[in-house]
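Only one chain is included here, represented as structure tokens and corresponding to the form predicted on its own.
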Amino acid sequence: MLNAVYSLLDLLGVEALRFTFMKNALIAVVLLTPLLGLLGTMAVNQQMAFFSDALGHSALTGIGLGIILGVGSDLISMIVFGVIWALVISAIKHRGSASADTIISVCSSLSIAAGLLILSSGGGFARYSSLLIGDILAVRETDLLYLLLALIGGVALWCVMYNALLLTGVSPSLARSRGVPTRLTEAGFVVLVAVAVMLSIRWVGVMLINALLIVPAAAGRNLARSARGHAAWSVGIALVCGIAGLMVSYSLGTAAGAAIVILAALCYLLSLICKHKRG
């Protein structure tokens, strides 16, 4: 099946794609940048803009974490860690008495302080850098399953969960009045998230993941007049974004990461505008 992806892509005729590895990266492109634009949307209206981010920090400390108790995977210890940690955090926000950002930026802090403190001992850190800015040009024909079922199950979820959830980040309260599980559901969406970003650290970086999950959404919400609307607009600007950055990084010899969240920032400042025109 993927030689006649690979056949497809071919007939296109672009000249970065006659490699592989750049055929690998635009897959895994494909796959990741509409997930993480479905999952954005839930996340900037339920104002956890800064939750991806404190993820994507607790990778390091998942990876240290599965060093000391020798685990072989790399991507199981930030998986398990990152669920864990997801459930930690929302537990921490519903029970404190500080606000959502406050606590969510203590757990960030805390999270890549420990893994820093514990990857860097006795100087070993370095083999660990390149997880700070990511590489997609390093996916693997193993890689892209990984991320296909991640794609279908976090949809198939999205979609099974996209009723509480919406409720549930407009009204808790109200959604609670209707039967809906607030906790449970808000737990759900945690988990998907942790999963979805621990799966795509490697590819985007701990610095770019939080960017790379909000600025679509966040483009999107001001381009959208109802809540399916905000979903494709996501979606959309995450997918061309991702592709034409592959492309751009490709040509300038930079890191892909950067120049997709840089051109998903420009789209949100079009979308500014346009807000703005539309009054």
Contents of the next structure:
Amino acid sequence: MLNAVYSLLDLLGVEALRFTFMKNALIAVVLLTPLLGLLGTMAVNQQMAFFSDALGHSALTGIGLGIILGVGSDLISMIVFGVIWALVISAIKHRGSASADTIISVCSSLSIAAGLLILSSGGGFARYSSLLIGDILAVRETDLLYLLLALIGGVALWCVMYNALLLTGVSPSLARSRGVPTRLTEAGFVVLVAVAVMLSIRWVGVMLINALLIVPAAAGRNLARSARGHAAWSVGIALVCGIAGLMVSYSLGTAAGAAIVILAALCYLLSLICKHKRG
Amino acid sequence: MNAHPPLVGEGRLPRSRCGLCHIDLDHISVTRGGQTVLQDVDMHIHCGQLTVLIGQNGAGKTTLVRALLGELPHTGHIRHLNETGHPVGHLRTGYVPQHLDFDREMPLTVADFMGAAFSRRPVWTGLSRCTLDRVREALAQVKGEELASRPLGRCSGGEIQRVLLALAMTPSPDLLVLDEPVSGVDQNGLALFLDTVTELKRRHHMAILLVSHDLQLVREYADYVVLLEKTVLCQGAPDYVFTSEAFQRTFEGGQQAC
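Given the form predicted on its own, state the structure of the form predicted in complex with its partner chain.
Every component of the complex follows; first up is the chain already shown.
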């Protein structure tokens, strides 16, 4: 099946796509950006940009703990830790009387520090520096299957919980009065974000992963009037910037994540201008 | 003035037009953090009546509402009884929260918001014709048809109250709970809101509980008034409660009820 996709990409006749690693990277971008674009709409509407930032940083700790505990796969230790960390942060946020910003900031700093502490022991952090800026060569053929499953599973879950999450975001007490399990819904959302973020981190990098989640959705927010418009703009911008950014990074020889995010940020600026023109 | 034709053919007929079936609150007590917030609250909320809960700030009005909605653990019983005093199944409650604390820049139309409550289909994929019809129908009940396509963030306080009321009315509830819907709404909007509530009461004959700030309007619209201060100090017809000694003591020094 993958070979069929490869030959289809060959038909495009794009020079950069001669290489298998570029084909893999392109497929990964096409599979992951729509999911991040969708999840991003809710993350920006519920003012969770800071939260997902903290979540991205926790990937370092996840990998570090995985090494200490002897977990074979980086990805699994990142996802497991990311999910636990996401649930912990949102539980603290619900309980805490301090402002959510402060709590998330403390959690974020803690997870970066703990990750650096573990990964730099013995002076060997250089090995992990690709985690910070991402590496498209890191996308292997076997990963693509997981990404496809993640996309299907993620979108399916998103369909199931979106309405409940929307009502919870507007008014938790109203949502509860209509039988929405608000806590479960919120927990489901942060888990979904954690998984999507961790799956993308190896090729986008810890530093920029949050931008990929937030910036397209933030641009879409300026352009849309309805929930449907927001989803469409956000997914569209994420996808177009993802593909274009990948191509730009190939010809300039730069990190792909950086090129994608710069394009997305340009879209955001344009969306701001559109919004002001419309009034 | 409000000469509506009988509701036959409009779906659900009122379960009873008697004014006798009621929601019975029997010795409701709530303790939070070791402190008794509500003690032995005994009251009835009759169908076809607008029951208004008044009291000072911190008297436990919102706590009582939350207990009624099943959001807070409480002792005592809440029962839904018919005209012969027999329990009728599940109590369907419609709730209009105090205010919506949401991001006004959110791209979300009123129809999206209501559709999320009415339908399983995720609203980011769009609204089906059937859901849109239900939204329009619900909004028509509160004279808000024109709001459907408007972004929720562009609605005024009064308009949002009407949207919330339309939402709470669908599906038609046995008990409608309105939690201080007066804040953030101007006097005109408030009177319009209460007129709409009164009309819905006549048409659907449901029990309505309103938590209110505005004593002037309470006197005008309420059928029954309950004065709360940790427990029920006084209840009855508006004129009776407003001239009671308990009322004078509670609101001594002007008609400032908050």
